[in-house]
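In the form predicted on its own, a lone chain appears below as structure tokens.
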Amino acid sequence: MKTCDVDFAIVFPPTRYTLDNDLLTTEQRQFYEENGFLVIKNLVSHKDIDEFREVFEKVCKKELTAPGMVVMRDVAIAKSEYVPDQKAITKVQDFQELPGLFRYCSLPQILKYVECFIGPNIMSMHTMLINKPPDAGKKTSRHPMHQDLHYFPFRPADRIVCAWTAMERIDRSNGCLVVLPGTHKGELKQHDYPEWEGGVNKMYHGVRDYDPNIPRVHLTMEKGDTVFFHPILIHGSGMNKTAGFRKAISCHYASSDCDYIDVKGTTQENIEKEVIELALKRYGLESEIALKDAWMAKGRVVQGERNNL
């Protein structure tokens, strides 16, 4: 009896959040498919780590400084690590213009990842350098639950990407990022300053309403491991109980193949409203201007064309 020769073919569910690549296993497309998240073990150099924290304690000491850098203090910190005048600097963040932090935008293997996730054009559009300090005991040091969505005046949401890279092991212990699996194939959602006892720090929205019984899921991380995730993905990050300062780098990556929005009418009136009001007192700006604006000023071409954004 003759038998028919049938060629059986392996059937993957559809891609969304992620392109076709030579990179990515099909475990990690279907977790990152799946969770919105995927974190890479020992991606950065432990030299590339160290080289980072020395140009940090540097600006800390304002031996070094930038156009547009932002250096944040803690809403309750009154000391630090490096600084003389005793403010604790808690984040640095939109180093477009300082070479010694923002070459860890355009790390190659960063950027193989990248895209990804988002094509071969891409932009660093948000560059932070975070400094969690030891919590004061108001819990001021835990960041709400957030979509990073919410900040940005650009889409698609899909063809955006962060990925945050820890600069020394990080656990529940000194505040890891705390995640949503799943949560990336939502909506955006209202954001607000939550009501915390001892305040919140600057423009440190958090999503107003999720449901709490959502899994979540705490990143314990090693020096050099790097997580990458989605814009709608809820995260935050839990408070430092330990003496010391934990540290982590990071930048949001878009396609430059992204648009602008115009956020007027949209839950995003909010943040656009803080901006600007900090744009007219930090650099006395007297024209009407948009949050989009703010974004097209230091978005930078890490890698392809620069086309709309």
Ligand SMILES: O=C(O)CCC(=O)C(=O)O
Contents of the next structure:
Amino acid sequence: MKTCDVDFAIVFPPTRYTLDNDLLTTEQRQFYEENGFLVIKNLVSHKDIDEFREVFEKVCKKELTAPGMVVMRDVAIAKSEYVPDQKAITKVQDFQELPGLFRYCSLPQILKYVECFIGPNIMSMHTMLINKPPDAGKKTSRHPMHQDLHYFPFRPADRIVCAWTAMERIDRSNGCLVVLPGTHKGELKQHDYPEWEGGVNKMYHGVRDYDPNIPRVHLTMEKGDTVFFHPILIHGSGMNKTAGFRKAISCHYASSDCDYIDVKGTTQENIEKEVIELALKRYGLESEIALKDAWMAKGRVVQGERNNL
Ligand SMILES: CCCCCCCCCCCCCCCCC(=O)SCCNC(=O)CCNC(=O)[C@H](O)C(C)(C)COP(=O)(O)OP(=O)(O)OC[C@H]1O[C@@H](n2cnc3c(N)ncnc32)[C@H](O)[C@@H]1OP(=O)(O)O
Ligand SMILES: Nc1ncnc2c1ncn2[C@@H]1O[C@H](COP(=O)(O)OP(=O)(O)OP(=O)(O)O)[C@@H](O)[C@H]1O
Ligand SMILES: O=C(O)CCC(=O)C(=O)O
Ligand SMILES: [Fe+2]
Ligand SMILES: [Mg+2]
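Output the structure of the form predicted together with the named molecule; the preceding block shows the form predicted on its own.
First the chain shown before, then all remaining chains and molecules of the complex.
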């Protein structure tokens, strides 16, 4: 005799990377389970994106600033003569105190998806606006293949997700995201600076070795398209061969039910050391206690309640 349980098991294979929800179709849910990423077309309006772009331009012109925000130039530009041009900026990080950009992290249509992956208590932990410059000829505009979890001292990984929105059409010509589907099922790997002749941006660590036989998937995205991806998914981005600055905005979210971990004795020790050195140089912060405090200070509740993080 056939039982209900048997039918159920056939229709719904076990899920680990997504939670029960009313938003994702069965196909979308299975796609994320299998591949570790999911692209949602046209999720952010052009009007919102144009606003974020205007705010970013004001940041470049130093008409706007905010506590904690990091403005970073491309290594090729930083190491050449200093050009005081807004176009020299490759990335703005930690804009949680700048409402005009942070609004991105609270967009309800994004949070609805985020909840499917990490549950209802949602914190933004890391924010970026990436302005990939035209490559100066040394391929430094590339971002090496990496796993974002390398940078995060909290777990479990399955309750962390990144939302990354294209602020214009992004394809192989201007350096789109490149992902290795299914690698989210693996472990966090050892990361180091890649041995690139032309140099590499500060803290752009890459996976030391990954299976070169795993097919790369280049994500071509239109303005407003948003990809959600797991922090163990191996990904990177190619060189920008165009004359324009390729823009994307992103937020890493974690469930506030996650816990901080001590990365001592793990592969994450090398990045922790760099971050501590930087924190010391910048803010005079010293211990790893201070490092955890820094994450606690930049994390923001965007939905639900704040528990552990
Ligand atoms: C404290 C809380 C936790 C913070 C966590 C931060 C870690 C990142 C977490 C990321 C998690 C997200 C998930 C994955 C993300 C992957 C990444 O993108 S990781 C890369 C993130 N990068 C950074 O966080 C770097 C932040 N930027 C900086 O610290 C600074 O901008 C700087 C690169 C140190 C430059 O400092 P600045 O003072 O602005 O610049 P100068 O005074 O002109 O230069 C000083 C010195 O640094 C050289 N330099 C400048 N820019 C670069 C560059 N892009 N790359 C390498 N080196 C650079 C410059 O040439 C000077 O060197 P010199 O030898 O002294 O001449
Ligand atoms: N020779 C390489 N060594 C290590 N990583 C690389 C190398 N070439 C590309 N990558 C990385 O692989 C990812 C995708 O690069 P990809 O080859 O798709 O782009 P590209 O080389 O910039 O452009 P394209 O191959 O389309 O001409 C990026 O993360 C990039 O940093
Ligand atoms: O090139 C990009 O926009 C993505 C970079 C990236 O993966 C990151 O900053 O973690
Ligand atoms: Fe990344
Ligand atoms: Mg290539």
